[in-house]
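This document opens with one chain alone, in structure tokens, the form predicted on its own.
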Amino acid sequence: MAENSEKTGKVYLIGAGPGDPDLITVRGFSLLNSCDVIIYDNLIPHELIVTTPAHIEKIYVGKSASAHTLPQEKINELLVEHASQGKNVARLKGGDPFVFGRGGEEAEYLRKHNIEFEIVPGVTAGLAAAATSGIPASHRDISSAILLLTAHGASEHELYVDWDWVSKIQKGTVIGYMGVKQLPNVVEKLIEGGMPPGIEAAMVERCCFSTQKVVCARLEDLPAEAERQNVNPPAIFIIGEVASLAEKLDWYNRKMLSGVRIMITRPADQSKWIYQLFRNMGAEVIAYPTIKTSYNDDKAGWEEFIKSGGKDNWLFFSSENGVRYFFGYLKSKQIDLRLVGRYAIAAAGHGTLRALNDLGYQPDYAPAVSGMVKFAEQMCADIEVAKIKVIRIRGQLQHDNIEEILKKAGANVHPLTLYNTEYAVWSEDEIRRLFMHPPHMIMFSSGRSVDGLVEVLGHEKALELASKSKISTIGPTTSEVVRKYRMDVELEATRHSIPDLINQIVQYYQKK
């Protein structure tokens, strides 16, 4: 969706869902990847954040238990001001836009300011809690009624809920949001209005993520239950005879990686498919990029790639970057493909290889052995390089082992430097939500991987996550990086590929 300073753009106000970065709606999902501001507030995960397109302004805006970034007031102004400059908004809320979650507000804003909205719904954190925690929100033979209500501010304002209506309900499900500091005092209440002491309720906190913790117990029992266990903002309560089914129908945490939460240094938009398996296993990913690339036009690289090709004439490729980026720039610029098959192809790494089958290349030279200088080596003992002519196709390096090594040999070779590597920069909003729920596991595919977390974080602060945390490694290059910032090193690939790391990973905590 391109600006239009001359046309007002439009504001979606989309329900990301409770957590897990999987529920949203395909609608909002599309939307979220086609705007040109994305407004998000404190729930949101962040995997939805960084692996949509860098182009896409991204306004942090999150209100949580103890900090509010913006006030309410200050949100809606921003609303209109970045619709009235032509661009259109996701406005990304946790949960559904208008349950619980100011939607409504924002949408008589906009409409008293004339900018066009539409609403995106989104699963409901209430109704999610109940469904990850095994409790049927309705039953047909225990609940024929649900009611959804916010205890927010239930000692100061009595007018936001009945409570004597309320426990008055019978065969039916209360579920109360926001409702954590004021537990005792709705507790309370509810057992003066008349509701039974002894019905079966449960508190639910962090639904959705991989480490939801679900505490159950009688209601006049809830309040000391979940102090005893430390439950915390965000949680939603439930109280119904249909929570005495959470331990009978419990399902969510019964993955190999439940309660485990997973920290993805790589750059977002080579990570979807690790992000996407641990969620499968369980575990919570937390996708905090340490670096980032970017384009890099090299017009001498690609005449002599276009004016080149024949009998002894390679591709080197020895990153999935380097895949991306090569066969990007060729469709967007409609290249014929098939140049590309005036050559043969050397593919280094497990991840360059698996780059290159998805797009259907079998490259004709692919050893497995671990490490770039080592497969450089191989290739120069396998193959008579002094004959032929290598593109080698890579980021920017300040020294390149690989084309020093061949070059060495006899081999002609001309770099074909399509992409920049950046450390990633992050705010203190971003910095301060990745400490309140540190990760259990930091994963490190590269050196420059760890050089960006340093960066990033600066050393001290790096220090303390690390302490918080265990940290695994694609290989012995990235672990000395590690440890020379005086960091310690659980697990390290012993087959130095992403696949071999993750497999570590799981067996780790598997024997855990």
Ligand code: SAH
Second form
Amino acid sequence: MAENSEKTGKVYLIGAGPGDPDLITVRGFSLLNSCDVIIYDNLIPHELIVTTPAHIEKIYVGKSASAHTLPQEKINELLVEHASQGKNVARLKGGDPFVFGRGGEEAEYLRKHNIEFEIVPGVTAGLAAAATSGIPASHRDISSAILLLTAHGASEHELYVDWDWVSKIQKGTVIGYMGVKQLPNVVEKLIEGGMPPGIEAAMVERCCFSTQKVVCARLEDLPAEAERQNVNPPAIFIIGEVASLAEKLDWYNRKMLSGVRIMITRPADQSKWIYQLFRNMGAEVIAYPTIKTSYNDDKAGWEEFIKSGGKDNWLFFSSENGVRYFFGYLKSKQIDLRLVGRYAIAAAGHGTLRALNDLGYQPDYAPAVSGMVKFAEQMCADIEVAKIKVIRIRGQLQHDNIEEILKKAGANVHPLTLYNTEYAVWSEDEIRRLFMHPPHMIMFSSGRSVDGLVEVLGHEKALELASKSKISTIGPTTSEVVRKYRMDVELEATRHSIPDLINQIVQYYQKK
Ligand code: SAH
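Requested next: the structure of the form predicted in complex with the named molecule (the form predicted on its own having been shown above).
What follows is the entire complex, opening with the chain shown before.
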């Protein structure tokens, strides 16, 4: 969607769901990935943000390092400002935008300023917490009413809700938002109003996360039990006979990696399948890329590729990114893929081979040797390279000596440099949120991603994070970089591939 200053853009108030990135709606996801700017809150899954295309502007308006939220008035103005510039705005809010999310106020403000808007509903935390804790919000025999309420008031002692009225609910379920601090106060008022002190109740912290906590108790005991088990926001309380089913219907945290938080540092656009795989196994994914790549336009390299081809002409791929940027360019420029057919193809590395296979290519030369130098030496031994011309597809920072080795053996090598690698930049808030729930395991798939962590956090903070986590790497070269920074390596893949590294991580937690 292009920016157009003549026309006003539209604002989409989108519910992101309760925290699991898979729980946004298809419509919300599609808008998020096609808008011009995303304005998002606290409690939005980081993965939803980092996997959107790089050209989309992202603005965080949640709690800042000083724990202050951007005032609502400023957020409203921001929405109008961007839409007035002709941009389509994805205003991403936790849960459902119209359930305790101030979405109503934002919509009113937009209407007042003649900005078109659309509301995309989301899975609200209260109902998600019921689902993931095995407490049916309604139940044919014991609950035919669901009351969603907020325990948040203007001040600590003042609550907005008429608790006397709530306490009279019969055969119903009371689901409370923002109630951690107010829980003792709320329970006292409910019991005063006549709610049976022995009725079942539960507190669900961080529902839909792999580290979700469910605390069940009789209503009168819930505040003490929640305190004993150290329940922290965000949490939902559920009161009603249905809560007695929690134990019987418990189903959540039962997967292989339940309770494990894994931080993935490689670029987000290459990691979606890894995020999904880990999540399917029950892990919580911390999608914090330390590096990112961007396209580099190498005109001379492309000219060489277009004019060459034929007998003894090779395309040499040595990274997944090389494959991605190479074929991405051909597609975007509508260059006939049959040009590729004039070349023999060499693929170094497991990920490179897989990326080519995914596109339907079966490389002519792809021995399973680990390490780029070894690969190039092996190629010189197996093929008469003195006769060949090689278009070497590469990234700007790939200092792996492949070109030198091939040249020395007499090959005519032309680099085609297709991408730049840069360090990511994390905001203060992202760093704060990372340390709030630090990973159990950090996964590094290249030395550069380790450099990236030290670059984005600074060495001291990187060491602090490493001291709270374990580190796993794709192989010895990456481990060396980790140790260079005085951090310890707990796990190392043996076959220098991401699937193998994932396997090792799974086995590690299975043994524990
Ligand atoms: N619009 C949101 C609610 C925002 S109010 C929605 O529809 O869900 C913020 C409150 O939501 C938190 O204080 C907490 O009570 C609840 N909440 C949000 N995410 C949660 C989660 N993952 N687990 C438990 N409670 C959550």
